[in-house]
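The form predicted alone is given below as one chain in structure tokens.
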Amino acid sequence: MLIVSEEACKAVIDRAAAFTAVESVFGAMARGDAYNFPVIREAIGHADALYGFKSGFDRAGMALGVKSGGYWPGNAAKGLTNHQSTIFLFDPDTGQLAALVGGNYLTAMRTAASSSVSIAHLARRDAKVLGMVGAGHQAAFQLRAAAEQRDFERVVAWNFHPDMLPALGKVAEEIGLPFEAVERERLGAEADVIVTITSAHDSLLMRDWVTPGTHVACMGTDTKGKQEVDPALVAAATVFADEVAQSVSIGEAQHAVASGALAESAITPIGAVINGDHPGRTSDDEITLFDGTGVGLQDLAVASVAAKLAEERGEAQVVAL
């Protein structure tokens, strides 16, 4: 069995590797070659934590496993990442445990890869302004990944706590993009691509603020009750998702679908666009929205690549079962 630490994952997985792994598994899902098992995610009644399991099987990539972990909101004050997880990979032929892989860095990388895949396939080619709603730990990963998908000229951003924005501004500076903290209305009016990455439970981005042709990647809503954007915006957009079942139950689309403003049948798996079975964006005036709920197969895809590369490069610890 392999043990792949957080440091080993950082050594072997970059944004390009994460993008390829996530794009491939989304395509496999849409073809029916990979499927997720039902998600378990519960408040444990201690430390305000959410804890659960995401699992699945990718027949195309031969990845079988489970990610166990959750969200501990008090961790930042302890110098720890709020999201904590570990990925267990099993041999699909025998069921034996094959690898134990650190999940914190990989979760951040696969989440950012997911939104960047949506930008690559759905955003207008001439998109120039990137909008960031949220400035927490994950936002830096999102910004770096998104910036690689279009020739952006600047970044506008908003966060609940404005004092967190300068750190995100430094990330933009590192990649050579001018950065400005703005109010949400202005962000919606100016941004061609908007990434929302918060833990909000109410609309932060309203329909009337978003201009025609915008691509919105909603990346923070992954639990029943969470919400980042106006349901009217979801209903007005052409909606794509990592997985439709999660989108309507725990994703951003849950509210629009529950109200009857959006039909579940109107949501398209992003894998269908990747595979060429759906055209994706059909006009420069179309608002497209990606509901990135975060599926277990994303974790398994990047963890499988991490385990393979770590073994090849001597970064993994081998232990006997």
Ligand code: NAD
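Show the form predicted in complex with the named molecule, please, because up to now only the form predicted alone has appeared in this conversation.
Single chain only below; no partners, no other molecules.
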């Protein structure tokens, strides 16, 4: 059995590895080769914590396991990350525990890989301006991953807490992109690709602000009641999701579907585009929207690669069962 620490994950998983793992498992999901089990998420009545697990099996990648963890709001005061998770991988042939893998860094990497897979497959080739809505922990990972997918010339950004924007500006500077904090209307008017990654419970981006041809990756909404964009924007877009069942229940599309503005049947799994079974974007004027809700199979996919590489490179601790 392997133990792969957070540090070991950082040493072996880069953006390219995360992208390949996530793209491949989205393809497997759309083919029916991989499926997620129902998600459990509970308020445990201690430390204000939300705890749960996401699990699944990828028959193509032979990844079986569970990500367990959640959100402990008091952690920051203790110098710890509020989101905490660990991934358990099992041998699909025997059920034996194969690896314990730190899940904090991998969660950020697989979430950023998800939106960047959507940009790679759905954004206009000539996209030049990247819009960021959100500037928290995940936003930095999102910005770095998104920036690699097109020849972006600049970044425009907005955040509910403006004091958090300079830190995101530093990330843009590190990757050589001019960065400007702007109002939301201007962000919508100028951006060719928009990534939303906030914990908002209201529309931050209205339909009328977003111009034809934009690709929007909604990444923050992963729970019932959360919301980042105008349901009219979702209804006006061609909508893709990591998993349609999650998109309509806990994802961004939950609101447009509940109001009847969007039919569940109109949402396409992005894996269908990856597999060549759906054309994806069909015109330069189309608004495409990716609802990235975050599925357990993404975690298992990157954790499997991390465990394999860490073992090969002597970064994993080997423990007898």
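Since this is a predicted model, take the numbers as computed values, not measurements. Positions refer to the first chain, counted from 1. Only the largest set of C-alpha atoms that superpose within 1.5 Å between the two forms is called the rigid core.
Put the two forms on the same core and the Cα of Ala60 is off by less than 2 Å between these two forms. Glu264 is not among the residues whose C-alpha shifts by 2 Å or more between these two forms once the rigid core is aligned; its shift stays under 2 Å. Superposition on the rigid core between these two forms places the CA atom of Asp285 less than 2 Å from its counterpart. Relative to the superposed rigid core, Ile44 shifts its CA by 2.8 Å between these two forms.
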